[in-house]
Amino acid sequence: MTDFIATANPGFAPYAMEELRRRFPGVKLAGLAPGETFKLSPGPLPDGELIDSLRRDEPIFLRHLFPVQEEVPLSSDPEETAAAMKRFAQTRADALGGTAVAVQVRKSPDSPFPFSSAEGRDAIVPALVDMGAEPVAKDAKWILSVYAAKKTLYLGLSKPRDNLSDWPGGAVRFRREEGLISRAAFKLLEAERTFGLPLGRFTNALDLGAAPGGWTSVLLERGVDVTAVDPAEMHESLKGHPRLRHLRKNAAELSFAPGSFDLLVCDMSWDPHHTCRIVSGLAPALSAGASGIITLKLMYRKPLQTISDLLEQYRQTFEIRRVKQLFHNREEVTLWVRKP
């Protein structure tokens, strides 16, 4: 029996354990970093069958984790410990001689691990060379974990796709280019990117509380046609753009025509089952198989509750296709969801 080290956004790994326990009866679950990091044991579970499952229908808080194959007790004296990691590396020759090995490395708040993420990546690096891995950062075959735990040190070997991301703890890093809007625009980044929808395959975009313009910039930078609706003004590097219509009006007051927009997006700060009603309202403006990208505001005491309540709210008028919790999220997820 394989246990994980699993990780979720700050505050949220509560809720990802309750998802867990709600899905897998028998499976043991413990904190390590309070709020983030835990310890997932199977239970009952099949080796790889928890995987298995995982990747066919993903949680909406878990967002990261890796298996764990070796337990070390750990030590603050930098040589002890990267020797370990060192010999972890090396029994693991056959697998990893000839391919390209991501080393990711992370560590709790409380550790004594004697490392910077970047320095005990650094440690291991030389056994993978000796035995003619390629260390990588990206587009690796294999994925060596490490994790420090307050007195263990957690290492493991899979699969980029049996970790449910490739970014260490699944922490999705975007380049922070050089007149970014906002830093919104990386949750419609990591939309993109997590549920396989390439912005730039649409047409017509619908942009809900749009202000100041971060998700309106993405997509003009992939090619749509973008109308923003919001009654404050949009950023002045936006102001004149040939395929930008601004309309400063609040979303309830407007109607569009039948099949105006191939995509909706909406990141709007309000109560989430007011957006539901607004965006719900608006489709009709949407063609036949349009996409709709929301983030639902958590803004209630019972999250996993008041998302229920809004997928049922929103299959009234769209199919769910995917409902997660991003790197990027804070309070709140993202929803997919598709026109019928």
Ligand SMILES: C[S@@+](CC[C@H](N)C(=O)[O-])C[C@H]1O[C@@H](n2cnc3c(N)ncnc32)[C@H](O)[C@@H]1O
Contents of the next structure:
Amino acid sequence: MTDFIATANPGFAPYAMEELRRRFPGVKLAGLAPGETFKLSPGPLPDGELIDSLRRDEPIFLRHLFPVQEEVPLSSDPEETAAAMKRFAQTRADALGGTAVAVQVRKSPDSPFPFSSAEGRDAIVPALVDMGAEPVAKDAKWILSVYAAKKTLYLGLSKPRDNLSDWPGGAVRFRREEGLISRAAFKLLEAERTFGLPLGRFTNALDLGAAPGGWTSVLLERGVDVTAVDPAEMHESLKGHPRLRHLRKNAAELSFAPGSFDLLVCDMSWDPHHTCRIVSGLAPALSAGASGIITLKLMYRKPLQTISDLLEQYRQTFEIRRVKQLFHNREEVTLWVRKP
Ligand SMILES: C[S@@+](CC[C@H](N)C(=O)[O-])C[C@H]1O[C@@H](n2cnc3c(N)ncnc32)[C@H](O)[C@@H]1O
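Switch from the form predicted on its own to the form predicted in complex with this ligand and print that structure.
To see the whole picture, the full complex is given below, headed by that same chain.
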């Protein structure tokens, strides 16, 4: 039975653990970096069953995991640590020779690991080159993961899809584009990628809580016409855009002709139950098969209960496609729904 190193957004590991306990009674969980990273021991579950189940139905808060094939007592000596990591890579030479390999190195804040992530990677890369592997950052066939905790170095080799994310610890990075209007734009870009929902396939979008316009600018760039709703001002650079209509209104006061939009996005900073009532009330303005991408603000003490209550409400009007805490979500999760 393989153990795993699992990661959630800072502060949300307790909820990731609770989801795992509910789904797999008997799993053992132990914190490594408080609130964020933990060790998962699946107990009697056959190897592969846990991963298959997680891939089929991704939990909300678990962002990333990798299997642990070797545990080494951690030394603060750079040479000893580099040698342990190289040895692990060399034991996998048969699988790695001639393939593209990404090396991902992370550490807990209290770890005496003597390298930065980049230095740790550089310590392993020569061993990979010697065995004929091609070290890459993206599109790898294999990911060699290293996690340095307080006393132990955890090492594992896995296929990217089995880690739930091919980013180190699930920390998706987008290039910081020139003139980015708001960091909120990253949430929509990450939702597009995570849900496999190319935004350019939509024609008319309704953006609720749109100001200053990060999400709107992503949609306009994808060629979508946007009706942006927000009492606040939109960013200067969007004013007068030929495919943008800005309604300076409270979203609760709006109505539109039936079937006006094939996409609704909503990032309103408001109580998630109010937001649900507004979004559901606007459902007639959506065409059949339209998608909705909505951030659910977790402003109450019991996030799992809040999400479960909200999903029940959304289900009255929409099909639930996915709900996930994205790397760029803070105190919130992102919901994807479809109008039947
Ligand atoms: C987090 S910001 C949205 C950021 C935006 N998605 C972006 O990418 O730039 C939340 C916005 O929700 C708006 N908002 C809050 N309640 C609203 C309501 N009832 N109707 C319309 N907008 C609302 C606020 O004015 C604020 O601009």
